[in-house]
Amino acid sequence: MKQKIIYSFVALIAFSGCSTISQNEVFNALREETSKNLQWIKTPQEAEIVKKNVNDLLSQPLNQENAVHITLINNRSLQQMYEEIGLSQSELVQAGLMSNPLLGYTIGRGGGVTKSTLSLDVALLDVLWIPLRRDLAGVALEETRFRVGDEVLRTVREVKKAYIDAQVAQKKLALYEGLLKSHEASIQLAIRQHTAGNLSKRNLLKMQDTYARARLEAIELNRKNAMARETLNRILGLYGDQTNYTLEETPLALGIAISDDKGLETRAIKNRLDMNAAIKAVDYAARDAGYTQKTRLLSEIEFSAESEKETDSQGFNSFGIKIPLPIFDFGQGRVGKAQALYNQKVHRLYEVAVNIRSQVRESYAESRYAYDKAVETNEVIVPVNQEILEETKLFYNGMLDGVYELLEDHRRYGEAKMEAISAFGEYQKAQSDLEYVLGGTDNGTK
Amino acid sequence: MGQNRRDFLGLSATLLASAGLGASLKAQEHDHGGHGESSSPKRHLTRVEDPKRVLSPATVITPQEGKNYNPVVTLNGWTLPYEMKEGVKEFHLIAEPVVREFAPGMVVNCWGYNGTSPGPTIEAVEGDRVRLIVTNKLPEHTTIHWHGLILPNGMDGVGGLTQPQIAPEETFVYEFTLVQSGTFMYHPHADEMVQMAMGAMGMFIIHPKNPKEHRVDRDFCFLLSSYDIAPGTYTPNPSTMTEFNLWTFNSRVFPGIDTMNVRVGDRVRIRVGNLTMTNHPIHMHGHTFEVSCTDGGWVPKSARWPEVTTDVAVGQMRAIEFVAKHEGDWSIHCHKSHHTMGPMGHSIPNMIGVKQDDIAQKISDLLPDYMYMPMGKSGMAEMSDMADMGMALPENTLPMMSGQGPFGPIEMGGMFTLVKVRKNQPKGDYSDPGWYTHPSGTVAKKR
């Protein structure tokens, strides 16, 4: 009879010891969905590696696509969206476990009579819904692989819009300086002016404080630098002297701007992670409501073995079942909130569609007014200022201005180009959003 | 979704368009008359290749039927021909827009008479019967004064008071007879400061009815005027009333100006009449002079007095008469100095005596394709040089002060020009005899 047990045991691990999806398959299709960069650290050792690759890509002036790799690879926050994947992953395995058999044994002695009682009580019904456990925790993982691959999307817009934040204030405060020793040549020229008695001490203090104010906004740009490139490194996950890399001198260019926003609702739809995730959490809920009414009643059947043996006489064998009385509990709580979780879920995924959708067009609108913003600032604005300037030398020239306007209009027309680095680093943040909102680029991060 | 394709096109539409805006501005450059009602005929400007010919020598009108006057020459300036009929000389004028050169280099939209701004001179002879024909081709309406002139009180050209104004397209009749002698001027009395602004005005010469009275061998006449031209523009600005900037003798500023040519021996006459808005002490150099007749007429021989400045106030004629004695180029201009200079900023900083090299350098750096000056540290005398380095300026402006006389620059501009006085310019010869030649010895020279 033992053997018997053993045997029926042996066989219920067997059946429930199928192969399942390993953490890697899982990472790698992650990959597929996002990005060939990433990279998952589990030891020390790996950790080392991307040390060491971070570190390599530092090495150089940083660019865009770089700082995006680094991101991947480095930021620890991702690193414990990626640990979601183990987690779900591990219930997975625990899905297609048994619960364990219990093994009773008792021994009782009385009148020179020993009497032992081996038992093994099995749930045996749970076997057969270790199919259905796994098909949940299966969808569960594919579920939290979107979710994960949305968050890593979701981290490469921010870098790349904080790398551009970066690049912005940087060549922002890289212009200014040329615009403040233009205004320390008025201040200059003001101060000897007054010195050699031309100028009314009045006229020099409203000179000195349109000074002051440009040294105020020099301060306010390198701030705004100082914030700027601590975003990023934040983002990148930068510490100690991995925070001393350059940036790319890159001009800010103007992509190509999509033009038509047809078939984009659609294809963000489609492709949106987060969407894909919202659909698997309705499946398992779904899914999960159905268990839970095939489960609702005979769930706790027991069956058990037992063999009694007492001092010299024949051993005792007995076989029970156990089923729980449906008179107090029917399962009615358990299926009413799976449905209402089920419902929820629904009601989650026509949110999420319906934003998406809005977000596609919000995006859209704001991607192509930035770029027409951007084009007229660059196109328009910037050499209508250097026309001016071109026309005021000439002024100057025939003594008709004076070399303080000289000075403003060298100014001006610095401050236009500050203007459309603003306007294209708009139009390039804009683009990031727009790539996120439609679920990834074509090439690239997708 | 709001944004399509349409709009996105619409948008770049918008881009093309102020990018072809300098194109379109240059295209305007050559379409300067056009700034009238469409009626008016619109002048496209040109160049002027030769500046000569628009130069001297000036037109001279001689009588036709018998020499019984001697003509005036109006500097840059002619005389307007004038048909007999039936006893009446007939003067035709046209109020209309014109383009003027003011000196190479700026030209200036104006409004003046017979394609000419000022407008030509008349003259006639007194006791003549007159009938000046005017049509009216400005956008808006006028009327013509005859100042200083005797007449019959409607004839007198006042709009409303004296006559109805004439509209445009209008033609008005105004018929009188002279009954004086002497330096008189044309001039619009209706939107009067608008169309005086803009340069509409003229001489009215009436000769003595004995040529042999008041007679002198060379009788030169101009008006001044006075203009506000922003730098880099080409219409006055009317609503200007003393901030002006141009000062000019028959709408031209130096060097543009006409010299007076004349011989040794020969009585000069030269009339000014005053429509500015500020007096002008017309100063002469090498010579005394008299004023000989005024806005009333001839001044007695016994009230005359002898001098080298007279001021002519507003709206005032002045005729100085000398006999030229004095061989030689002598400067007959403005006296004050601000009338004998071209355009300039009057804001711009006072950098007398401040010392500028070092941050002149820091400019430099800030404006690497510039060739920076620094400017006014000892004085204004530079812009000269920088003028004829050939430094360039805003569009259709003249350089503060220019001219380039034997010895260097002349730094004048406005209301200034030459009397040049020659043992061998022939009788009746008005043309430039060219720079003096000084006798050695009699030219202040360096220690």
The other form holds:
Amino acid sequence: MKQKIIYSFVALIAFSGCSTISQNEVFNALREETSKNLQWIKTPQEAEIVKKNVNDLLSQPLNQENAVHITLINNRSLQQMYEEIGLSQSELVQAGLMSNPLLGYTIGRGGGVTKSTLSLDVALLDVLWIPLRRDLAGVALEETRFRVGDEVLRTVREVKKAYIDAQVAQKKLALYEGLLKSHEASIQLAIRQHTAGNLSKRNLLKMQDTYARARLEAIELNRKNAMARETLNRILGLYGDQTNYTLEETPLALGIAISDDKGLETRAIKNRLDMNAAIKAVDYAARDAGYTQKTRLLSEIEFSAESEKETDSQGFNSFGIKIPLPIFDFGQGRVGKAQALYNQKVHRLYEVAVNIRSQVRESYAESRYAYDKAVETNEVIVPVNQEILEETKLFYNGMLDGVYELLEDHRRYGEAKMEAISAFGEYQKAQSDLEYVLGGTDNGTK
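Moving from the form predicted in complex with its partner chain, what structure would you give for the form predicted on its own?
Next up is only this chain, free of partner chains and other molecules.
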């Protein structure tokens, strides 16, 4: 009997040791759907390799492509999301395992007789439910992969926008530093003119007020520049000396705007990973409802085997089975819950589809308006203010205008140029939003 019990135990282990998809296979599929640059940090050694790669990328002026690369390998929020794959894959492994059999041994003595009992209890129906559980866990793993992939693409969008904000803040600050020097030269000239009696006290005070406000604006631009860099630092996962990087000096370009929105909604519905995740969630809920329906009455059946032996007597072997009687609980609660969860996921899928279509229309409109605004600012407002400044210089040289008018028009020209920088940045951020809502791009992502 002991040998039979051992053989049965070994057979169960062999049956439940079926192979399953590995974490690396799932993560490689995620790379295919998002970016080849993804890296999952699992060990201190891998963390050191990532740190070295990040420092190498930061040793040169940082461009947007490398900022995305650093984020994908160094952002700890993403690393936490990658572990969701590990959790779901572990659940898939667990779903393919039978419940451990219960091996019992008792010994008793009385009236000069010693009695020993060896027992084994096995959850028999686990053999039948394993394929169903594995199927459910496999769908859940796919849903997790799509959900993590969507978070990757969201983060790529956020780092692109943060990089653009940092770039815009730096360019505006550099431009304004030049304007501030012009203000300083003008106020020095005004003081000399006032001393010589060629400038009224009122005009001198106006210029001093303008100069003070210019310095306040410079302080505000420095603050915005620092805040923009810190936002970028957080997304990149940088600290300490790593934050001393420099941004690459590249012009803010408009590129070519998408001419119309025809077919964009269909493209987004097809490519968006959160849409795929919602579809898998419905699939999981449907299969779970079927699993619950099948196991509602016979969820647990136990097979037991016992071998009893008394002193100076032959052993006695017995076999038994335990079946739950569906008298009070027919599984109606579990079935109702599974159906409600399925309905919930269906409504969620509908909501995701509606939201995606709305996001496409919204992002396309935002991109078009931002493009038109950037063109108008760069091609009309900046040139007009430049011509105004040139005309004012002629008036000033002819002593028809004072230094205050010259300074004011110089300020307006500088503000127009900063408006153009902001408009270019807003357009590029709108493009990043549009790229995400369409399901990814070819620049470092799918």
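Think of the rigid core as the biggest set of C-alphas that the two forms share within 1.5 Å after superposition. A quick note: this is a predicted structure, and the numbers were derived from the prediction, not measured. Positions refer to the first chain, counted from 1.
Core-superposed comparison between these two forms: the C-alpha position of L128 differs by less than 2 Å. Once both forms are fitted on their rigid core, the CA atom of E419 lies less than 2 Å apart between these two forms.
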